[in-house]
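The chain below stands alone and is given as structure tokens, in the form predicted alone.
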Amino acid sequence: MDNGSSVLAHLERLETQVSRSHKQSEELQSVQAQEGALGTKIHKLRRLRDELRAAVRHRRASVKACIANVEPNQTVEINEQEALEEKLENVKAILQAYHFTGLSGKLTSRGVCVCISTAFEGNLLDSYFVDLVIQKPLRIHHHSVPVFIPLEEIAAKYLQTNIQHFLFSLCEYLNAYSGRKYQADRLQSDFAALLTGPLQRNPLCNLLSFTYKLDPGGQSLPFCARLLYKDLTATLPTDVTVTCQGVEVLSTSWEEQRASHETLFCTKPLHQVFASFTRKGEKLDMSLVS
């Protein structure tokens, strides 16, 4: 019995032997038919490499045949237009993506008439229109922008390298311009009660002065101030003085009053520093100047 089982225990080892070196086989064959697979589609890509190689030699070699056969002043016409062509869309692109922001335009047989609306605090305000010729060098065929207004200046730094910014920088300039109008107009037509004299301002808005007093039928000193705006797109003043028309020494009271005037008139716009004047009296709303 021992013998049989010695015998039966090999058999079966050599059996399991067999199978296993059948799976090897069966495996090696599989990893050479997949790595005949791969070298096939290896060979067929670097043909297909080779052709496309081929293909663009053969369009650059025509694209090199059809400059050289076209005459230089034709090529740089070409160059021009496409160029044109680029600043045209870029111009429509800017108008269309800044309709809310008070410019817009439409296109015109020269190249297109561009719309810029003002407004101030919510208040829409005048509108100015600029219309472009679209050509070799940029140019402004039209406008209606105020003679005051630097748009010669403006247009010689941006118009011929950006077209957005030289569009924005205009913008800024002419909403200060409407702004600081805006603010002197109401002072004269809602708080004329408070002036003892005439609203002087130049043309730009950008130096204004006036005299005031807080209580016109009563005993106050009238205020003399003169507001400078050295920014031009801004609608704040740069520079105020306030002083009292014809007193040389201030009581501490006058004086810190004529102060607060001048911080206010500083920091809030003019017809809303009035507006306190009238609702407090001669007793300044110093809310306003936090």
The other form holds:
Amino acid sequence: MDNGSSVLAHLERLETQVSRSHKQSEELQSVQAQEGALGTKIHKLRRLRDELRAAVRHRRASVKACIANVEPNQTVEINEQEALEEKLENVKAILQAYHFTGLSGKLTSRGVCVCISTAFEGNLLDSYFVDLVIQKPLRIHHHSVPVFIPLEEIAAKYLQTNIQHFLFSLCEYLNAYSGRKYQADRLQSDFAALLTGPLQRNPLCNLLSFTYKLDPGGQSLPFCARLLYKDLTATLPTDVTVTCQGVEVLSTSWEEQRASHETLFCTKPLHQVFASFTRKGEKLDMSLVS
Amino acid sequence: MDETIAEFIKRTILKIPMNELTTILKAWDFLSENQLQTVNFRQRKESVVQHLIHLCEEKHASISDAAQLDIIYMQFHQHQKVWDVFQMIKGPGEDVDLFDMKQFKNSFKKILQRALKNVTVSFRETEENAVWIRIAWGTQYTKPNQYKPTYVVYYSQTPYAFTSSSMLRRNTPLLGQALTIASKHHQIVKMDLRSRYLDSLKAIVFKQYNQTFETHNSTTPLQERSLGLDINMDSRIIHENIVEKERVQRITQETFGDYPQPQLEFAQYKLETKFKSGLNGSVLAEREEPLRCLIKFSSPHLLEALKSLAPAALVCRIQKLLCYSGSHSQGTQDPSSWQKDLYLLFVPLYPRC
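Please supply the coordinates for the form predicted together with the partner chain, as a counterpart to the form predicted alone shown previously.
Full complex below, order starting with the chain above.
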């Protein structure tokens, strides 16, 4: 029986060997198949890689070609940028300079902030602002207009219906006020020597009262002048009275002078009248010397 | 020099703090430089005062000189009084205002002197086109009481006058009349504004408190402010809050601006409103006519307090902050327009019952 078992064992061994070798060959086949598949995949990928590489090279070459053509334009770009910056600065400067026109503005988040720059005889004087809110109804948010300028009246008349009229009317009042103030200031500062007392003035500068002498310390009579500016949009007075202090009746020459002064004050700005007084005074001095 | 005048000057000088004494005396310009140099200001105050009185006697100070000194003291110590605001109204179709200071002073004085024989009226002009008026009131039979004067600050060619609240209320109508007639107005009305700070009242009434304007010349950008958030909080909460906080801050800034607020202590409004009721209905809600209420705000610095209220607000909705504490002109001389703005700001903040 040992032989039988050993034979069976042997046969078993052989069987397993055969099955193993079958398996192995199967495995080998599958592996080979896999190998084959992988091999083709590798080939495919290699081909793809080569194609892509070629494409990249091609692109690079064409970009280089492009750049080669565009190379001189890089400097042009920089120049363009500079040109734009210059334009921007220019525009900013123009916007800033706009206030020399007397009426300028800047858009705000709510509406517009209008700037009225007043001037008289070519001298730029104070600026006033009106901040408008663009809504229905149009309203003034805040402003720097002095309280004695009738802003509310002008707004009541024109703000809702004709904003241009509103702004021009306000400009008129402010420019006239600035002009009157300028004349009064000039009189006080430049011609204080000719005044024999302080200049009486009010906030609107529409009533001025002063006494003056043509030759201070000399023999001439002191004159009292009273200038009324009833038209608030004008820089020249509407009524002028010149009297002689403490003298009832004037001699003809003094009366002539008094009348001429009245006319002068009505027709010329205040400081110019006084400038002509000083010139006349100088002329008189010269005649005395010669 | 009269005993009473000497006493009055003495009491006025005693009120002045030592560090202001020389400035005020110089502004008074009654004692000359030479006289002032003879005074040793480093002595005890009583001795200095004695010496000054002696100098005043030498110069024969009158009651009007003494009144001038009193005005100057008050100009330096404005906040010691509470100031009311009066607005004058011109009649319809009146001529252009040709204000003459001399005429005004004469007219004002005459009206008071005609009504009360005994009254001391003094004027002092300032550089900003304002005139300080001091009135010491007497009656037909008694001399003016120099220790309880009324001060008026009138800005010429404007409708506004500020008066120190006086104990002697019976004289207020006469004062109003004198002001109105002398300044060629038609009517005078007391405004609902009162404060110790004249500058603030001026700023409000002349609408001078927001003087920053956008122009092309300004290069400073609008400042960004930190919102004061707690960085330790959850970042999601922070994000939720940021949007709301930014909105509130923007509205507050637009309303109040970046400048320091005028110092107002007290504001009062009349309000007519109907009450809404929640669940059960209440007697108040069932009324047909609106209820008339009086709302009073008071604070050491009212506008700053209101300004900080919105960002710190605990209310959930700030609906219509349509307040513009700047001026808005619809062509009406509405004395309470500023107040209306303030009211519109705060009604939504107070939940209706």
